[in-house]
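Take a look at this single chain in structure tokens; it is the form predicted alone.
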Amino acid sequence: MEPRGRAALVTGAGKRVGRAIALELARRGMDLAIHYNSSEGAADEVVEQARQLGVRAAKYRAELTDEHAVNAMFDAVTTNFPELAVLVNSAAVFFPTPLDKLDGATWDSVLDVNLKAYWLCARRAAQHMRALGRGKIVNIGCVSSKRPWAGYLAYSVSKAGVMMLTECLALELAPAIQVNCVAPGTVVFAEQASEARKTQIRAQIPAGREGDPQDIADAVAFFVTGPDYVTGQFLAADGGRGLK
């Protein structure tokens, strides 16, 4: 897809990994729907970079988990951006849920959030771009939807789930509609890791290092701009961790 021109929402990116997608798809030329929750200025921040590289942007707030918010986000986007042709879901939840730790509502936020959210705005994106004649929606996954991590139930049955949902997604929606996933390894630390157990993840990684969101931004950049012919893919942005 040639991406000047067309518009992208891009979902939790005020922040991290949402936000260096939101920033290289604004360089590659595409005006950007900004979703955000709770991080106002964050989201502010990123419109107003995404400006400077000279691309419409404009910020959009939904709880996603509830279908009416999702709807009412898309028919605000829609109407501004009406060449809206690629969503990408990022915007999760992580943190650990240990099995004797993991009560059910807690079960019910992580699935809502990482799978359900994904579900409703992909939804809601492939009418208007079905109508458009193409598109591209690329989901945020984890490798632990592959290989899970220890102490990471819930988190790791939520991107499992994205990983199906990416594959059933780009069989319903082809040949019009391109549907892949990125699935990142260790980028952004959990906040309680300590300096012993980053140095111990550092060298599980080929790569030497964690991933940046620059990396996994470039991935979805891939996806994007690459190939219509690819579709149902899963991408690991691990520094090849997976391979040990």
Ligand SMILES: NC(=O)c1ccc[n+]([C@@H]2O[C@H](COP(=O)([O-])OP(=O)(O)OC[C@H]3O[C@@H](n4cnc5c(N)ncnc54)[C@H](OP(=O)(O)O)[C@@H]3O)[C@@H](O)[C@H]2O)c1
Given for the second form:
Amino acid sequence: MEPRGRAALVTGAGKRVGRAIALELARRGMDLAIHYNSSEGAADEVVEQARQLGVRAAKYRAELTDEHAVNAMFDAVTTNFPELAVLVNSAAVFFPTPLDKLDGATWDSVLDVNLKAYWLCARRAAQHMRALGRGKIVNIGCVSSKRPWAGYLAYSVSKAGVMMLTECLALELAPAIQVNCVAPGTVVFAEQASEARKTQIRAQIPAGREGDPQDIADAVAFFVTGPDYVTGQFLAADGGRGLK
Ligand SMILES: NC(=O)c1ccc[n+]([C@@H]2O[C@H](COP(=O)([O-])OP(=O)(O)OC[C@H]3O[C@@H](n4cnc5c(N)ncnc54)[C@H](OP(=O)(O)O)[C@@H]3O)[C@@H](O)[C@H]2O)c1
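Can you now output the form predicted in complex with the ligand? The one shown was the form predicted alone.
Complete assembly follows, chain above in first position.
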């Protein structure tokens, strides 16, 4: 897809990986709808940086587990950006949920953000993209979509669901809309990660380092600007960690 003249919505775009994805799409000439939930100040900074790159940008707040909030966000985004042709589902939660400590409410809270919200956003985006006659949806999964992370039961299940959601949507939305999944390994360490834990994880990565958010943004940009003949695919951006 020729990005110039098109617009993209990136969820969870105030910080970290989502922010890098949004700014990479802006560098490639796409107008930007920047979703945030609690990080309004960070979203304002992304809007400002995107505008400095010469594109239109605006921020939209939504609690993505709330179907009405998602629909209201899409109403507002598509009014402001009728050329919306790209959705990147990146907003998620990540915390340990070992089996014996996992209760139903916690299970629901992880699955609702990491999987149900991806579907809610994709459904609304697809309605708009079908009318437009084209579109790209990129879901941010995880290497744990294929291999579980010990102690992260709900998260791993949610990310396995993202992989299947990607394949289901790719089938349903062909030929006009392509749907693919970028699966990071460790990119930005959790704030509570100790130096010893970081060293241990780096030793498991053939690339010898954790990923940079830009590594993920580059992989997303491949799907957004790359061949329309590629759909339903899973691209691990993990420095080779999944090979071990
Ligand atoms: N970081 C890594 O090493 C890594 C590894 C593998 C996969 N991934 C995946 O890559 C993506 C981005 O990772 P990240 O580390 O940058 O994500 P993150 O910082 O954990 O979360 C991104 C954003 O998601 C938003 N969010 C969370 N719950 C929400 C809710 N209920 N409604 C609306 N927004 C909500 C938050 O927005 P606000 O701050 O505005 O509230 C948050 O800033 C995620 O899908 C993640 O699972 C990341």
